[in-house]
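Let's start with one chain on its own, the form predicted alone, as structure tokens.
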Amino acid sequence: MRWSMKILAAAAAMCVGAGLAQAQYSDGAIKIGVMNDQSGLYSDLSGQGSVWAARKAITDFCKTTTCHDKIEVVFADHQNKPDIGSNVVRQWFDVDKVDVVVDVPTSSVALAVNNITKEKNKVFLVSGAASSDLTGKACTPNTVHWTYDTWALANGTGNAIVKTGGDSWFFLTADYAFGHALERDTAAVVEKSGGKVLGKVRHPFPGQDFSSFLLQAQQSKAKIIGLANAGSDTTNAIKQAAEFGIVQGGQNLAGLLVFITDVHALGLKTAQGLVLTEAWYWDTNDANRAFAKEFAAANRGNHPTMIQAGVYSAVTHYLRAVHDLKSDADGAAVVAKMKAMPTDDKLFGKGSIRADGRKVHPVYLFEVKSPAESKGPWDYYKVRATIPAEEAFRPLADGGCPLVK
């Protein structure tokens, strides 16, 4: 089956109103493309949940604003492959008149989409991908990196663990752009804090059997085995580490990117005590809880991840910028408007977007509860620290983004 046949479907969300009659939309509509993993190892943390979040953002925006008469959401499965993602996005931009691409977990795919978006002068709102290069050497005037990145993860989880005695590390790393960036950024934090990196091994993406890699980590005698991977790669590695008795042997695991869906898959008995960094959690305030309740009702009882919440937040701000400009035709102009406007939505609250395209907001260091501490389904985290917005992401001057003067 050709890649074009793998675009799953198109789903329209309509906002009808009398306003914006003079608006100059590129094709008479605002078209939002949600691209992510719809069927593989990242489908639970993004997938259809991100599509729902984009639609929900449109619905909520149009309750408070007179909307353009047509806002449409389409979605596709990139299968975690850059060539498929690139082909889908070119089709979207050239044929289907998509204005903005949203989500895109898997950093290798996101970096490819990043280049195409600049070439076509469209907009790219990254919620799923993590590589901090998207606001560093690969930054463009057309991309906003919304929810989290490898620098934030490294400085949240990595720094906290080193400070509490985890000063020798061995990395088990997914062998693609995301894993490499997360390993790099975490290793820098470990060494800056006085720790040592004793070794690393890179596993195929996606991976199934981690036994040989875990054996190398065990033999290193490192206090911390840093899992620079995500999704089912992380959960499978943790499960297999338990079978090897690694924690009982005195080593600890650091899940450098762990989502609530991963904790749910592992169960609290296995996941308890994990320290992790996230930008959003459903049970921190009433607005988040209300969003999670609606999300769960529409998504088989699952609760939203920070990626899915980030899609809602990013689409909301994009619509505000397009509404103010009364045009979606010039992607760089839309992103410039997004940067000029303070961000503010019910899930992430107030924030801003820097010159390098980094959306700035607080992030949180969580610890996974024990089964005895949990009060019910999806009650999984307790807050260990709140990292303020000004400290949560890499300093603007340090990223090497050519947009930063």
Given for the second form:
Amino acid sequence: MRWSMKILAAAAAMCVGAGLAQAQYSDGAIKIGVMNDQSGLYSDLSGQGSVWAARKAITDFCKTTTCHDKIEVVFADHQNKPDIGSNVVRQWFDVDKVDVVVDVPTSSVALAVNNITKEKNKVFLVSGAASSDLTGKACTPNTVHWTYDTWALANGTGNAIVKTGGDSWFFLTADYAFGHALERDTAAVVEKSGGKVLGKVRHPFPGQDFSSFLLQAQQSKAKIIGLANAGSDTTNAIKQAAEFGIVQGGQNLAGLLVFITDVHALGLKTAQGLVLTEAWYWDTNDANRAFAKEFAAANRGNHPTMIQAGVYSAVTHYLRAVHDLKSDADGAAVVAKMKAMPTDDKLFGKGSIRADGRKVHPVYLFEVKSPAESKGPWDYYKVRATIPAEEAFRPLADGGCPLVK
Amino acid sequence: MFELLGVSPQALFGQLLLGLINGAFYALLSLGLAVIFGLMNVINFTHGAQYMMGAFASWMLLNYLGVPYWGALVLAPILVALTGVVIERLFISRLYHLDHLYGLLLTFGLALVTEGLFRREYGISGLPYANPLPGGINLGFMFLPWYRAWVVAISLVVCFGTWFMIEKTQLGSYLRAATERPDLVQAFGINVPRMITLTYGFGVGLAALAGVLAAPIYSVNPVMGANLIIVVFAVVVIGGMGSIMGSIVTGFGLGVIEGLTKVFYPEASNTVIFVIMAIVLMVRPQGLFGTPK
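Can you return the structure of this protein in the form predicted in complex with its partner chain rather than the form predicted alone?
Expanding to the full complex; the earlier chain stays at the top.
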């Protein structure tokens, strides 16, 4: 009799133990969902490269730490449409038990995912999207904005240009959340440094022919034409500006968001001299170069963008937090843990996450090399300035994030 | 100086001219579609992909074989037209006895496959292609790049050449007759299937030519055609399905209207054509130049 009681008690204890083990990792697995543009104009700067970076982060993490035996990566194409992105993410959270959504370029989609993640208490690690609203009025306890944002771009490129005499601006803006945010943040920087905004034109996204908008910019007589767009919109605009003799006419272009893949697409002959702001470049240290080499081998020779590097860095930090907590069930708790731990990984080095969800690290002002300066393919940037972490992003108090008291 | 809603006349002239230049692309592309639809009754959704192939063909000719732009202008359309001929013989020719919808589905599928293959090989960001005619002329109200002037010129020549060939020559009369009564034309000893194959090849060649013209000014990327093809279909519908002159005039006309929209209300510039299409379909369902069937 005594025996059977003991067995019963042991069995009960085991059941409780099993129950606890289940509560640790929801559904028994850590499931990472990489959602981005897999087929359209942002697919080279995020796309499969970001999926590769997420997988690489898991492999590297499990090399140095005893990691959970079931960590999975799934991915989806949001086609830059908020409705498609929302559907995918709801399906991921409700049916597929995805714990964290990563990347999500295209701010309009990211803002939609931001709301759903909060509603379902999961985690959202933004690398691709730029709108600074994600850590401003739209901030949530479930979102971390990792790589860069429109404020940092405006602060880097905008400031540098106004300081070198570019004090009157005309904006060519992509007509959606990202373009509006970038235009707003840059205009603020320009006006704060004593410059003037003479006008703006909002073009449909994605666009193809920019000649008409460039002509309007030309007639504004502004010294600087600020391109508040991205991807092939930016490369097309730069290409056509060269054709229409904008630069010979005495005006200069400011690419407010230019990725290394855009420079590659333009060719150095067209892109040389462009000043741009990025948070990461492959050729700044040995760890980055080694990462880029492996990345290129797996991605048709392309080199990683800051967005893809940011995915690696964000997933690494997420895994550390989740393994520390031994649970991925409560999204807000995971993000709180991520904010409490200092960040440290091989690509972005040491950094931290603020109360509003903003990850801070240094940001660089680069200049595109001339064909003569470049030693080979993908050798495109030289550093003009390093903006320290504490100055690179919008001051905590200015964003209007309700989480900051 | 008069001003119209705050826009100076210089700006207006400039925008009109730019609209005409964009219209040149619409006209060339919709012409190819109109030829294919008018003479074969096939709705060729592969057209955008074939335009993209034209641009890629000129990039490949330059980078793999060293053929410059002017050579590509002739070679690329021929090469892409040959792929069109193969597609017509292998696939499309088997669908003539079925409803239009089957041809539409087939060509749409082919377009997706082609774009996917190019995307896999070359990525999405685009490839650089140098402008063969740099520089331009200052017209007073705007700076006109030589290259854009060249695009308008060649487009006008090709469009009216095609119209002349189809409407005014003996070959054209055979083609038109073969559309109406293929059996009767065949009875006169004319090889109708071959004529139809060549017609498709010609239409595809026009798309590829537009692609070669686009390479130096737009980004050469796998989805460049997908963005344009919907607009071009709207142009064809407005002009009247299958009407050669209709597609040319509407192509240029809508380019101008779109250009003006970019000045007065830029946010609507990519929807204005569809608004016009809706109005035309309500008032004149057969299109501006079409004949009711």
